[in-house]
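Only one chain comes next, encoded as structure tokens, the form predicted alone.
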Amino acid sequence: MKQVGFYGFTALGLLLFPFAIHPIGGYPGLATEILIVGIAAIGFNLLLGYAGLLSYGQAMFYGVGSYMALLTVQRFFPQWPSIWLSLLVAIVFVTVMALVIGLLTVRLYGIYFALLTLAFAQMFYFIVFQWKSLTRGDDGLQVITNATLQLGFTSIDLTRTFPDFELGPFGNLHDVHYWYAFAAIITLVVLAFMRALIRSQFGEILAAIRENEERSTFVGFDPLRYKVAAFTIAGMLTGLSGGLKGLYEASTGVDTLSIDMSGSFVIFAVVGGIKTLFGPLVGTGLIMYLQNVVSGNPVFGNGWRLIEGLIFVAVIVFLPGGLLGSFKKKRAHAALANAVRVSPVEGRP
């Protein structure tokens, strides 16, 4: 029942989201753009939240992702565009690149790794900027693309939208592109495989790991291979996502694989709430809605930034566990509350 209720809540929020971002400024668009996003910081919250590793760059996966992605298009395979063909070779390339890193980077500790995955990170930076033969240096892919998604004997235009039908202060539903039909779908089973994850031994293998290491090699578990799979299973995530961003906007660039990408996912994940299955794609969706919408106020200008500090600043002082970690514990704390005033014997107070 439970499953049930998961898979239906979440469908009918991610139906909804679109449309209910619409009254304050939003548009199909940016909802498609955070769900693309938000996969990569769903990826993150799993070594950050499970595994307690503070990795500084998991923007080489999200940049070299999309580059994959529409490298595949525009020179690999030309002659067969398919979106899936695509999004394969990204992640297969990306998961190869993170299992490699990962078992280079996660014997360190700490800093130590932070600053290791951030050097990872600036070295595929370099790459990717200097081999200008393949990648156009600064100047970026811009590709017209005509991948389309491949549904056994049909093809769909994801750039097409929806039927004409207004709905109100809510939009109109031929806003709406194919593509976040697409993008939604990826997210649903996105977040079906993360509960999944965090919900299996593995999980909580990962989470008596970073609780304390010493005690799980005394019971018999290997940190280092668990904390290898987690790096892995993170860097597929975010390269799926680099790959998604890559062929919705059909450009990228170096900027994708930048030191400010990397702190965006931490930003997300944190305030959001770590070890949470949704706050990832809160933050992600918070964050994104102050640069797209409030940026664009005159009134605040570029002055968003200010106020993303000041959103980070204040989580971490008042809601260290994010904004969905936080209420979370409070109300397990109300239930924990509530559950000591009533006598287990009498039933009242």
Given for the second form:
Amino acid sequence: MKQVGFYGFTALGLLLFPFAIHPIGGYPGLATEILIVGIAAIGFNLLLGYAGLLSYGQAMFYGVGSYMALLTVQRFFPQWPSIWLSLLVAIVFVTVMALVIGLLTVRLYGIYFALLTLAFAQMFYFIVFQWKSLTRGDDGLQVITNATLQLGFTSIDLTRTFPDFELGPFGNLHDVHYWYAFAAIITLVVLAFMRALIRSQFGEILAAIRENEERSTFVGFDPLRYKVAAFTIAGMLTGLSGGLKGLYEASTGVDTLSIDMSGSFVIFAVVGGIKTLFGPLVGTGLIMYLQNVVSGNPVFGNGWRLIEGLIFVAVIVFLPGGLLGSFKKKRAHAALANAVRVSPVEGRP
Amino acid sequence: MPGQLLDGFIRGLLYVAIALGLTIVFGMLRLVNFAHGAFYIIGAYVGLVVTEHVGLLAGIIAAPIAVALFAIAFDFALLRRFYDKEPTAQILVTFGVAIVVEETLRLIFTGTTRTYVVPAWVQGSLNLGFTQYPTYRIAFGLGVIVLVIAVWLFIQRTNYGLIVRAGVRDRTMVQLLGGNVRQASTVIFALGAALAGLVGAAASPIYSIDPGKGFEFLVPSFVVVVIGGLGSFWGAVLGGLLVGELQSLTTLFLPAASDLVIYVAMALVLLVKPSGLFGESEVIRG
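For the form predicted together with the partner chain instead of the form predicted alone, what are the coordinates?
Now the full complex is given, and it begins with the chain already shown.
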């Protein structure tokens, strides 16, 4: 029943999302971008929220993912323009990269881990920046992708839009590209995967390691293996996110690997709420939506990042659990209060 | 070639001056301060405004005072809530404040690159025998060397310095012995900030000013303190000079790798000896 509730609730939310943001100044394309970037934030949450690892270099997976997906179309396999193939190449490459970097980095703790991931991200940034023959350096890649989505016998051009259908204040169905549907389905799969992962034994052991690494070692778990696994999975999701970004925009640039981008993933996840399933997605949506609305405003146009910073600081200080996390905590408190109230009836202290 | 080496040395001294504040704050507060670059850039803009209205010396004096006051306010208003939290929470709050500062400055001063003119007595260049070199850069270099010695004397010779040195080793014990660690923490935090502000004002005629400069210099300063050892005084000094020369020499021989190389060095140090070349190994699990 709960399973059905989760899928129903999430699917409904994803279905309504591109129309719900229309009356408040958003547009369906923004919804697509939010979902794509949100997948990386969801992956980051596995690190900071569940494994307690503050990675300050997630942009390296995001950026490399976007480059790999586009290079697959442009350079590696131009004869097979396929979204699946591009995503596969991006994911496989980034996953291996995350595994290797994870093996090297997770031995360190706290700030040392954060600084080492930052160092690796900077290395990849400058490699991509300087490898001009492949990446075109500062100019970035603009690829005319004719990549389509193969589904059995047919193939779908994701840049097409849905048929014309007026929805009043919620815009027009015609404004929504197939890309949104594709991103939404992937987001649903990613959320289901994360939900299963967190509830699995793996998720519990990860939480145990975060709370008390020494004790979890005594009980017989090798913390390093679990942390490497978490780092690799987070990298994989970030690579998927980057690959989607590249294919969706048909372009990418070295900015995708910047420290600012790494910082953005931190902000998105923390604002929405780490240790919650939907928090990172909500945080990504909120910040990217505000960025879009504010930067379109002639008065505050330049100030959107100030607003982002202010929200971030306010959340850290006043809502340490993030928007969703604090809400969850209140519910947990209420549940606890209830439990205490009813317990004498059952004869327990 | 000697000019390149000297450029590297001066840039190294800039890193030293920024990293010094970073490392003493880490030593005392166990805090990796992502807002340290924000202190630098506040100092730079205060220096800019005061220099334009009064003069360069006034600017260089006003900047560290203004930044120290800002740091004390920041400490009282926000940072104190995070003293006892895990290090990741401290990174997040300083990172947030860094964004707010940078963007506020961008709103006030716009994003255009600014610089200010230095007075006549430090314009021009000096003949050093092997090369002609801008006078202001030489003055800046000498100033940083004096600064390093002054900070070292402060830590070695004053009561605050004593609490700092002891606090680095064992905070709780210092508190038990009656040392006011909390107050000393604020003083050190303000001192570290003032150093960054001072450098911000003094270095801007050389490296120009824009709101992103703080973060731009902060990241190499992380490299410096990591290589030297987080919390290590002389580590920051030698690390800074090393990173400056490393960048300068690779710019000369292998320009494509000049940015890459320092991060490779940083990663290698963290992988092989996370406590840095001059740090104490006990701090790693902090």
